[in-house]
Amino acid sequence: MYKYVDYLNTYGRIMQFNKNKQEPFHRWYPFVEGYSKEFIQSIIEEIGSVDLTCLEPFSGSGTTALELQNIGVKCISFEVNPLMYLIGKVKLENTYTIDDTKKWFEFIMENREKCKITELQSEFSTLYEGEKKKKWNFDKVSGLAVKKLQITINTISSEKYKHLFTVALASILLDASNLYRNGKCLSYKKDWENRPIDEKLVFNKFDDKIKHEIIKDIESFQINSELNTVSKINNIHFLYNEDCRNAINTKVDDNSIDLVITSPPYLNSRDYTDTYMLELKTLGFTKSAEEIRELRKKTLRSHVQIKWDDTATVDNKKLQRTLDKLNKASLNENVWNKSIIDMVRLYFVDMYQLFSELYLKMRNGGKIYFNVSNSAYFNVLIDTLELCASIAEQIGFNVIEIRKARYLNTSPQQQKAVGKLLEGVLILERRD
C-alpha cells in the first residue's frame, strides 16, 4: 500500500493551466492541459535549490521549461506536437527587442492589406466554406483574413519574429472560426451559420493580442534584462520536437538529471492532437490526413484514434489484474471501441519504457514529480497512479508518496460504479 498525502488544498488550485492565462509569456497561447507556473515554483521551493538539471518529457506549451528558465534552472524538454513545440520555442526565446517587435508588427499591418488572395484551398475538406458543404471551420471572409495574415507573417525575414507572430495568429484562430474547444475536442459554436466574422474583426483580434500582451511582455522583459534581473539560462537550446520515448536515450546523458517534472497525457482515450487540430491544419503543421496519422503514431498510446497492433505487455501483477477485470467487464458491455483494452495495456508499456529511460538518466537521489489521473472503463477503475507507482518501483525507483491533488468527474455511465477520479502527483526517488 502506498502512502497517500492530502494536497487537495495545496494543489487543487494550481493544477490547471487556467491560472497562467494572465501571466506574461504564458498567456501568449490559450493552452488547455497542464498545470500552472505555481506548481513548478512549489516544487523548487520544496527542493530548496536551483543548482539542478531538470527533464520534462511532455513539454506541452513549455510551462515547465519557461518557469525553470526564469529562475536559472536548465531544463531539457521534449514535445512531439509541432504546434506545441513552436509555442514552447517562442515563449523560451529571450532575445526579442521591443523595437524589432514593433517594426515587424507594423510590417504585418501594412502588408496584409496588399494581399490579393481571393480563393482558399486545403487538403482538408471542412476547413473552409464551400459549395455543397454542410459544415466548415472558417467562413470564406474570415478564412481569407487569416490567410492574409499567414502569408504576410511568412514573408518576415527574421525566423524568430516569424515564429512569434505565427503563435499570435494561432492564438486567435478559434475566435476567427466557427469552432470552440469542448473539453478536449472541437465542436461547432451555437448558431455558427449566422455569425460570420469580417476581415476587420479578425485583424483587430490579432492586433489586440500583439498590443496588449506580446508587446507589453517583451517591453517588461527588456527592462528587466537591462537591469540584469533576467536569468542567463536559455532552455530553448534544450527543447526537442521529438517523441520522448525514443529521444531521451540519445539526447540526455546517463546520470545527469536531478529532477523530472511532468504531466503525461492522461489515459482518457482522447488524442490531444485533436484539441489543436484547427491550428495544425490552418497553419500547415499537418498538410494531409496521412501526416495527421503519422503524428498520432508518435504520441503516447493514451487514445484510440489509431488501432494499435503491438502485442507487448508489462509483467506486472497489478496491471494484469486490471486487464483481467477489463476483459471480463467488457463481455457485458456494448463496447464503443474494441481498442480500449489494447490502449490501456500499451499505455503502461509506454510508462514502463519511460520510467526505464528516466532511471538511467537520473542521478542518485534525483526526484520525479509525476502528475497524472486515474481513469475508468466498463465500470472498472484504472488506478493509473498506483499502476505507475508499481511499474516505477519494479524498475528501481522508491515511491515516496502519492499526493492527492483534486478529484475529477468521470463519465455519467461510470459515476455510480467508480465515483470521482483522483488526480494526483506521484513522487519518486532514484536510489542505487
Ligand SMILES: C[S@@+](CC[C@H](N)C(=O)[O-])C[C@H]1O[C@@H](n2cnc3c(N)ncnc32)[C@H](O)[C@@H]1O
Contents of the next structure:
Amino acid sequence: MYKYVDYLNTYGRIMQFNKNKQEPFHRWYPFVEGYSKEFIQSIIEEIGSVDLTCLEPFSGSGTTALELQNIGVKCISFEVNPLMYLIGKVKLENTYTIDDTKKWFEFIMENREKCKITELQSEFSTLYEGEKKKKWNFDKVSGLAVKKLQITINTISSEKYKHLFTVALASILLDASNLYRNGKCLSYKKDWENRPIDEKLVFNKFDDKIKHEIIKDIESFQINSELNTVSKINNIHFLYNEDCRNAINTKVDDNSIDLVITSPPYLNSRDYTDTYMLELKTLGFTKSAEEIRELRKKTLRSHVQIKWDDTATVDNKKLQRTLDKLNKASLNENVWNKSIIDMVRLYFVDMYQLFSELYLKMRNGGKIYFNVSNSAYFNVLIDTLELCASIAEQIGFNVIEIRKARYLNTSPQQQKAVGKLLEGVLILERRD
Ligand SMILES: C[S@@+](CC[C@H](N)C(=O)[O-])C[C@H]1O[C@@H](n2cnc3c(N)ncnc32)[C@H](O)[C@@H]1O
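Could you please show the structure of the form predicted in complex with the named molecule, as a counterpart to the form predicted alone just displayed?
Below, the chain from earlier opens the complete complex, with every other chain and molecule after it.
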C-alpha cells in the first residue's frame, strides 16, 4: 500500500555510524547505534535549503545536531540518557581553544600521578575486583587508573573542559575494562582473567585519544574559526537531557519546525541503559540501582527491562492484527511472553504520542525523515516501518514513501519465517 523506493545503494553505506569514526568531532566517542553525517548532508541537499529549524527527538551521540550546526542549521534535540547527552553537548561546544585544551591536558597528566587513591568502592558489586567475587568489570589496577583520571578531571575548574575530558575518558572505558559490547549487551572478553591491563596502558589510551583526535580536531576548528569559515549557530543551546515524550510539548513552539531527522530506538529489546551501563556506573551518571531503574522508565518502550504497568493501546487495525498474530504465535510456540507483547503494543503507543506532538510542532509542508527497522518476535514480522507510517497517517501526516536502506540479519529460525529485516527511512509530510 505504501510506496517503497530502493535506496539500498545510497543509504546502505551511510546508515551506519562506522563512517563517523574517522570524522572530526563525531569520532570523539565510538557510538554504535547512530547513522553517519552523510545521511544528514544528503537530506539537506535534497531539501535544497539551510533556512530551516530542525527537531531531533532521539539525539544519541548528537550526529544530527552536530552536522546541522556545521552547515548553519538550528536543531532542537532531546536525549534521555545522561551519558549520551554529555557526549552530544561536548561535541556541539564550539568555544574550546587549543591553548586551554593543551593546558588542561598537561594538568591531568601531572596530577593523575599525584593521586594517592588505593581502594575502590562502588554501589555496584561487580564493578571492581574484590575478594569472594567471581567476575568484575575492572581489575584493581585498571580500575584505579581510571579512578585517578576521573578524580583529576573532576578538579578541573572549567566545566566545559571537565566535560570534554570526561567524554574522552568514557570513550576508553571499555578498552580499560574486562568487557566488550556484544550487540545489545556487555559480555566478558575472552580469557579476561589472564589479560591484565596496567596503569600505563590505560593512561596511554587516554592520552592517544586526546592527542590524535581531540587536540587535532580542536586545532583545525580554531583555524577555520579564525578564517571565519565556521557557522555561527550553536545547537548546544537547544539540546535537552529529557524524555522527548514529555519535553517536546513544553520546549518546542507550535508550528515552528520545518524538518525532523531522527532514528528512535528500534523495537529490538535493546535497552540503551544496559548498553552504556559501564560508563553510566563508572563515571557516576547513575549512582544506584534505583537511579538505573528511573532512567529505564524514561526511555522509549523498546525493551523489557521494566515491567510496564500500562494497558493503553493505539486504535489502529494494522497494529491490532500484528498483536493478534503475536498472541496466537506465542501461545502456539508455548513461549508465552507477555512482556514482549506489551513492549510491542507500548512501543506504538509511544510512537502515537510522538507523532501527535510532532504534528503540533511542525509547520505546514514540513518533512520527517524517520530511520527505523522492522523486527520479528515468535516468527511474526513486526512491520515497524508500515506501522509507523499508518499511525502517522492516522494523525494527519502524508506518507510520501518508505526508502529501503539495508536488510538486517536476524536469528536463522526467524529469518526462515520472515526473511531478513528491512531497515529503512520513512518520509512523512505535514499537510493541513
Ligand atoms: C538510535 S539512537 C539515536 C542515534 C543518533 N541518530 C546518532 O547518530 O547518534 C536512539 C537514542 O534515543 C535515546 N532515547 C531513548 N528513549 C528516549 C526518550 N524517551 N527521549 C529521548 N531520548 C531517548 C537513547 O538513549 C538513544 O541514545
